[in-house]
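In C-alpha cells, one chain follows: the form predicted alone.
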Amino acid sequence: MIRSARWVDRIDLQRFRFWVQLTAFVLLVYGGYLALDLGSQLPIFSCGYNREGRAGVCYLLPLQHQLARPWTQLFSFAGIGLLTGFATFLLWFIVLNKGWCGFICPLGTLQDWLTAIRKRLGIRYSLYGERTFNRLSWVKFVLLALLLLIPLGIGGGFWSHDWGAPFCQICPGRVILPLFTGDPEQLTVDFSSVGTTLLTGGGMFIAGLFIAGSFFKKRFFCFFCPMSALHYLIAKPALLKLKKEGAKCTKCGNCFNVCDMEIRAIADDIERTEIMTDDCTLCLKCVAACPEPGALKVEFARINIFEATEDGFLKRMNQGAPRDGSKP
C-alpha cells in the first residue's frame, strides 16, 4: 500500500493526463462508430451534432429541449423526464467533479493541444489582470442563466422555437467537433429566420474566437463555459475533492504559475480547506507543482489519492514538469 502511494505521488502527471485526454477524446468523438453509447446526460461537451461519431451527448442539449416544452407539459408528468435526466447527469458528475473538465472534455483537450502548438510556435500568452479576471468569472453564470431562461420562455410562448437550444447554436463544439469525423455541415449560417441567423452566425464567430483565443490564453473558452458554472453549483456532493492545508503553504506561487485558469486563490487562500473555485478544472497541475508535503492533495470519497510531496516534486522537476508553468 505504501509503495503504491509513493508511485502515485511520484507520477508524471503531464504524461498521465495527456494519455487520459487522448483516450477520452477518441472514445467520445469516434466511439459511435463502435456502437458505444454513454447516453445523453454527459457532463462534458460530447457534441450531439457529431451525429455518427459521438459516443454520448452533452447534457446541455437535451436539457434545453426539455425546458422548451409547453409549461403545461413541463409541470406535469412529463417533468419526470427532466428530473430523471438531471439525476443521471448528477450521478455522472459526482464521480469526477470538475475533473471532467480537466481530463475528459473534448473541448478542453482541444484547447490544451492548441496551447501545445502555441508553445512550439513561440507565441507568448497573456494574463488577465485581477479586475478583468473577476469580471470574466461571472460570464459563465450569465450564459447558464440564459441557457435555462430562453428555453423556458419558448415553452411559455414568449419566444419562437427558432431560438431553441440557444447555447448549442453558439457553442464552438457544434462547429468544430463534427469536423473530426469529416462532417462540415455545421460550417454554415442558417438564414431561415432572424433567430437562427443570429445564433448560427454567432456560433461561427465564437468557433473562430475559440481557436484564435486558445493561441493567446490557456483554456480560453473555459472562462466562459456554462457547463463549468453548472458543475460548480452542484459540486458539494462530488467524490473527487481538491484540498489545501494552509498551515503547510509557504505561498511560493508554484501552484498559481502552473494554473491554466490563473486562479490566485490556490496560492493566496490559506483559510479554506476545500480550495476548488468555479474556474478550477481539477487538472491537478497545482498539486504536482507544490513542493510542500501535504499542502495540496486530492481525495476521492475522503481517501487521499494524490498529494504534494517533496520527492514527487523533485522527480517531476527532473521530468520537465516546470514546462507547464513556463511563460514563453
Contents of the next structure:
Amino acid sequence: MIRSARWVDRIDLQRFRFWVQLTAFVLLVYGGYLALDLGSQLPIFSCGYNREGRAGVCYLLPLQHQLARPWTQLFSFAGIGLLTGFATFLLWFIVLNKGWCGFICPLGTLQDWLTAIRKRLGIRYSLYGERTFNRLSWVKFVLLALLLLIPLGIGGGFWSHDWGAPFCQICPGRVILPLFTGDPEQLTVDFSSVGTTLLTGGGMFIAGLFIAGSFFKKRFFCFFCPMSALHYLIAKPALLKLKKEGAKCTKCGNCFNVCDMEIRAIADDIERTEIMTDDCTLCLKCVAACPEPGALKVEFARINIFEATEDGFLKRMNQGAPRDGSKP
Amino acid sequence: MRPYWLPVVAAFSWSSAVVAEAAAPLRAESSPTPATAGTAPLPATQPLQDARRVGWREHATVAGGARSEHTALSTRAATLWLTDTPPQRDSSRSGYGGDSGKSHGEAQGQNQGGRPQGTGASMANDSGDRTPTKQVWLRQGGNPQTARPASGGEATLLLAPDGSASELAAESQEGPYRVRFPTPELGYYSVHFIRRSLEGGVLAVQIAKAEVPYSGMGHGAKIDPAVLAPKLDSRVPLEIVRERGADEGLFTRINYGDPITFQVLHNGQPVPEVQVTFTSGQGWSSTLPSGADGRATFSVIRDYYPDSWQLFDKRHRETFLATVRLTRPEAGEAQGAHYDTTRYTASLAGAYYPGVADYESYSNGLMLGVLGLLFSGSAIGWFRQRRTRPYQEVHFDD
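Please show me the structure of the same protein in the form predicted in complex with the partner chain, now that we have looked at it in the form predicted alone.
Below is the whole assembly, all chains and molecules, this chain first.
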C-alpha cells in the first residue's frame, strides 16, 4: 500500500495527464461513432453541436433549453425534468470536482494542445497582471448569470426564442469541436434575426479570439468559462479535493509559477486548507511542482491519493536527465 | 444534412442574395437549384429538367402583381385536402402568408415563450388524458393560399406509425371539418379522408391525405426508419406517397430547393403517365406526368419574399399541395344508381420552410472568425511590443 502510494507520488504527472486528456478527447468527440452515450448532463464542454461524434452533451445546452420553457411549464411538470437533470449533473460533477476541467474537458485539452504547439515553436507565453486577473475572475460569473437569466426571460415571454441557448451560440466549443468530425456547419453567421446574428457572429469572433488567446495564454478561455463558475458554486460536497497545509509551505512560489491559471493564492494563502479557488482547474500541476512533503495534497473522499513529496519533486525535475548525474 | 461544400463555395450574403431576390420578380419559369444532400438516390423517371421545361405556373387567384397565366379550373377549386394547419392561421393570410408582417420571433400563433404554434398539437385532450394529440382540418381549393375550410361528416382513416388502422369520427358535424387523434408513439400518422359522390354516370372519389409527424420532445433522437415509412391501406384506392430521404428523420424539414418525389399508387400499384400537380403555398404550380414506376419529382421553389430583412422568419411555414386525378372505366352501383366510370382525385398536403442557405453565411462567419483571430493576435503583439520597449533615460534640461 505504502509502496503504491509512493509510486503515485513519484508519477510523471505531465505524461499521465496528457494520456488521460487524449483518451477523454477521443472518447467524447468520437465516441458517438461507437454508440457511446453518456447523457446530456456532463460537467464539461462535450459539445452537443458535434452531432455525429459526441459521446455526451455539455449540461449547459439542456439547461438553457429547459430554462427557456414557458414559466407555466417550468414551474410545474417541466421543473421536475430540470431538477432531475441538475441532480444528474451534480452526480457526475461530484466525483471529480474541477478535475473535469483539468483532465477531461475537450475544450480545455484543446487549449493545452495549443500551448504545447507554442512551446514547441519557442514563443513565450503571456501572463495577466494581478489587477487584470482579479478583474477577469468575475467575467465567468456574469456569463453564468446571463446564461441562466436570458433563457428564463425567453420562457417568460420577454425575449424571442432567437436568443435561445445564448451561451452555446457564443461558445468557441460549438464552432471548433464539430470541426474534429469534419462538420463545419457551425462556421456560419445566422442572419435570420437580430438575436441570432449577434450571437452567432459573436460566436465566430470569440472562436477567433479563443485560438489566438489560447496560443499565447495558457487556458485562456477557462477564465471566462461559466461552467467553471457553476462548478465552483457547487464544489462543497465534491469528493476530489485539493488541500494545503500552510505550516509546511515555504512560499517558494513553485506552485504559482506552474499554475496555468495564475492563481496567486495557491502560494500566498497559508491559512485555508481547502485551497481550490474559482479559477482552479485541478490540473494538479501545483502538487507535482511542490518540493515540500505534504504541503499540497489531493484527497478523494478524504483518502490521500497524491501528495507533494521531495522524492517525487526531484524525480519530476530530473525528468530526462541521465542517471549518472552527467549533464544531458 | 447540408452538403459541406455548398455554402462554403457559394457563401451566402443576406444583402446580396435575399434582398436582391426579394426585389426581383417572382421566378415563374425556373425552379431553384436543388440541394442533393440528405435525400435518397431515387429512381426518378422525371428529372428536374422536366420541371423547368414544363415550368411553374402562378394561379390567377394569387393576389397582387401582373399574372402571366390563368390556370384556375373548376376541378381544382373542388379539390379537398387535409392539413394540420388550423383554419384561423389561414384566414388572416395576406401577401406572404400567415407569418408575414411579423417581426422576428413574433410569428402569429406564438405562445408565451415565443415559440411558433403552427400546428394543431396539444399535450392534453378534452378528457384530461395526457397523451399528446394532433388535429387535421379539411380544406377545399387547389391553391393553399385561398383554399377555404370545408365541412363534411365522413369518418377518417388513421394509420399509426406501427401500421395499425382506426377510424376517426369528425369532431364537429357543423363548421370546418376537423378530426383529432392521439399520438402516443413517435412517427408519421397518415390521415385519409375519403368522399364518394355520384355525378351523372360517374362515381367521384375524393381522397385527401395528410401525413402528420409526431416528434415528441426529443432532439435528434435516432428513430426506427420503419415508423417513418409511408403507411398504405387497401381501403385507400388512390394515394400519393411522398418518398422519404435517406437521412430523413422526424425533425427533417423540406426546404426551398429540395427535390420532392411523389409516387402515385392505385390500389397499391404504381400508376404511370398520370398528371401530378405540385402547388406551392403561394399558388405556384407545376404539372408533370408520372414515370413508369408512378414517380414524379419536383423542386420546391422559394416563394417567400418578405419586403425586408426584419420581416424574415426562418420558421416561416408554407403548405404545399400535391394532387392527381385518375379516371378509370370501373363500373358499379352507388347510392342506388349505376355508374360506368370512376374518377379519383387524390391530394397530399405538407409543409416546407426556408433552407439554412437562405439565412446562414459561411463567408461572414469565417470573416468574423479571422477578424477575431487577427484582433487578439495583434492586441497581444502590440501589448508585448509596448512591454519590451527598451529603456530610455529621461533627461531634464536644467
